[in-house]
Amino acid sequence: MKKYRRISEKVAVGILFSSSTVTTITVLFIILFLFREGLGIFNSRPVENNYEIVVNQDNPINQLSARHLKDIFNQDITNWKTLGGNNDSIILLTISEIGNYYSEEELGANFEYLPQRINDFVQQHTGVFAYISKAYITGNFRWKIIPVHKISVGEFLTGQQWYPTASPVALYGVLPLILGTLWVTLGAIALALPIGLVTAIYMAEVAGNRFRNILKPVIELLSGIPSVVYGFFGLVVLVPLIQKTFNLPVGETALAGSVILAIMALPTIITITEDALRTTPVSLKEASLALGASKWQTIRRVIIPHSISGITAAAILGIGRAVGETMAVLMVTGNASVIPSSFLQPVRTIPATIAAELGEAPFGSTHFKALFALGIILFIITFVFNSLVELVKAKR
């Protein structure tokens, strides 16, 4: 009998070990995959791989950034002098525009003379800026290929324009997305923390057991509602209300996202804060009351200071809950990738961007890698908040 018991115990230990090992390896594999795909963007060009930027060989410009390319295509920059080159107007040439300069006979019935015509045009015009396919570039032509900066970490993190599908130059500046995420989260915590703290104090120190036993399951039930339901509620009720109250063109704003996230973070904040308040030793409360302090003075001067680390942990976990939320925020914030300056304007968050664009990004493309890089940023933010919680717990 003992022999069978030892065997069953060893089997149970083996199952537990295997389960924990597989889980750990799976999590590490996901993290490694996230970083491998995300970091690939910093070895990519913002232009299509099969195209090159070509200029006249006498042009002194040797390198251009993605922002310069965008400004040239948008004709915000029209002279090479602006980029440090000669005082010469920029002549933009693409394949679709070559017909404006040459007849069909000169290009050939099957465009067999197209490469030669491009070569002639580039040599004859010192201000030309040609965006052409590599298929038309051979070693016999006299022109200069301008290398385009690869996407750098600094450019990625501090860039203020997120246009991943723009053609021919995509822009991957994630600063508006980072600030939009933090902006909405800050508003959510500013709303949820005082409400959650007051509710937790009431449940822990004021409410009777009967009412508390009714209220607590109701609050915990909020955490079980799917986020899309919150988003639908926000879209149907909250967004029109904000639009009408503040007389805005649209109601999808950072404020709508903050209110929805505050509601979603409340169960976490209330539950953890109440547990922290209940850990206050009865002897401390009785000592305070025995010294003549009222119940509210005891709560303010004894219970809250004693539970401050737990309250802090609740706030940080609430922030973590808000930072990672996707669907509800996607539905009510308007998804405008601009740097926020007010709670009454649309914003876009990192999770909403990943959810909205990942299905459209071709596998392995620069856009695909950029979304994984956003995932890395989100992972780091969440990791920092979780680490703060562990530090706070360690000090308790």
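Everything quoted here is computed from the prediction, not taken from an experiment. Residue numbers count along the first chain shown, from 1. The term rigid core refers to the most C-alpha atoms you can superpose between the two forms while keeping them within 1.5 Å. First, how it differs from the form predicted together with the partner chain.
- With a cut-off of 2 Å and the rigid core superposed, Leu186 has a Cα displacement that falls short of the cut-off between the two forms.
- Comparing the forms between the two forms on their rigid core, the Cα displacement of Leu107 reaches 2 Å or more.
- Once both forms are fitted on their core, the CA shift for Ala204 between the two forms remains under 2 Å.
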Second form
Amino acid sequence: MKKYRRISEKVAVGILFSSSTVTTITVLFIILFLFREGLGIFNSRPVENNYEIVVNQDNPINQLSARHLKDIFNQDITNWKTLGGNNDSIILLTISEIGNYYSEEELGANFEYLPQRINDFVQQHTGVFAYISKAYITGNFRWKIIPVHKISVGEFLTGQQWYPTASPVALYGVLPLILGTLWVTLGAIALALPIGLVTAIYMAEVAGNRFRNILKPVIELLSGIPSVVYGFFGLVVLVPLIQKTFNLPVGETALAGSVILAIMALPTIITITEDALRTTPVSLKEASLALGASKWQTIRRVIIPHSISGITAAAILGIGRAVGETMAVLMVTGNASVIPSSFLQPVRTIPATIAAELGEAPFGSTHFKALFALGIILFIITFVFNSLVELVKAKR
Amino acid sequence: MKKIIIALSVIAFAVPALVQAQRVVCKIKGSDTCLPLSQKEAEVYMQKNPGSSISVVGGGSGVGLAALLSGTTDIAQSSRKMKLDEKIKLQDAGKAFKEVIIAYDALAVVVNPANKVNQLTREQLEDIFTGKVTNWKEVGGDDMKIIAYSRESSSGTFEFFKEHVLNKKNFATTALLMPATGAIVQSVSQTAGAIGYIGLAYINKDVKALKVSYDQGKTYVAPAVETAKNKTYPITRPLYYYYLTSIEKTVKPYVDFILSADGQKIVHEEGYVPIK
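Given the form predicted alone, state the structure of the form predicted together with the partner chain.
Now the full complex is given, and it begins with the chain already shown.
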């Protein structure tokens, strides 16, 4: 009999051990995958695979920044003079436009003369700016390739334009996205924390049992609503309200995102804070009251200090929910990737960007890796928040 | 009695043979714009022809055409014409293909009903969406900031609008990117200075569709199924099916069904523009 008990105990320990091991390994594996895919961005070029930018060999320009390349493609820059070159207008050439310059016969039935024609065209036009596949830069070509550099860490982190579909060179600057995420999150916490704290204190210390028994399930119900419902509610109710209240041209703003996130984070904050407040031993409370302290003094001087670590945990978990929330924010913040200067401006957050763009980014492409790199940044932000809590707790 | 047996047996053999001729097993991949249409067409076709199995997946026009080249799909659905370099790749692989237009899709440019602007030229649209024009008074409206709404960059509609209206220029970074057409309709209906673009089928009374001119303002055409069909409305694009000539026999009955009166009726019901 004793033997059986020992065996069953060993089995139980084994199950506990293996399940925690599996969980840890899974988490590590996911982080590893995230970093492997994300860091690949710094080894890729922001142009399409195997594509090059070529100009006429007599063109004095040797270098062009990603921004200039985009401006040339947008025809905002139409003369090489603007870039310090000759006074010569820029002629854009892409593979789909070669058909405008040469007939089908000239290109050959099976496009066998295509490389030759491109070669001719680039040599004959001094102002040409061609964006073509490497495959056509064959043998004895007499033109110049403008080098496109790999994406650097500094460029990625401090770039002010997120433009993954820009042609010919995509712009991957995550600064507007990071700032957008922080604005929305901090706004949400600024709104949710005081309200959540007050509600939790009320529920734990002031409210009568009957009222509390109604209030608690209602608040917990809030966390069961799918985020897309919050998002739609925000778009239909909150966005027009904000627009009218502040007399704005557009209601999709960081503030709308903050308010929605605050509502979504409230159940987490209230539930955990209330539980923390309730862990205060009755003897402490009674001692305080017996010394003649009022109810409010007891709450402020005894109960809150005693449960401060639980309250901090609630705040952090609330932030955690806010930083990573995707769908609701995607629907109400407008998603314009500009650097925000106030709460009343549209912003684009990191999770919204990943959700909106991952669907169409080809597997393994530069864009795909850039989105994973955004995932790393999000991971680091939450990691920093969590470490801060540990630090605060350790100091006490 | 003998005659009846013979007749019955003839029917018994002939009917499955007829059904068999219509039985289509194929895969369709590509454009998300074509996706709802292909799904509906395939569903109706499979109901009418038991034994057929047509699977439809999205992924984008480029994905579909790449799959056609690699042989992982039978039909590539595309909301744009095959590009020259894609043709070259197919040619290099020694594969001949057929191109069929199955329907048209028209995009309407919409503004808030309170906006007094009724028409814009393509050049004005380009300036608005690339951020050169930022106030409605510059295009004949009230003194009011323009709020440009666009689809997310992953959408085929985004690509089409960029290519045909913006003349391949990039959207302004200040444009608000919405996750769905429904969200654009909602936002435009409640934002006074808004402008956005949506499929024809999504127009309702909460938004106002603009007349558009592609000849520097000589003629303005309102978006409608009629004007899209007779090609006077300029922001119209054909939706294509591409398949390899070598498997034409297998997919032909299905493609013919889409082009038939019944198939085109579904095109109309799903909010696209029929080809005839």
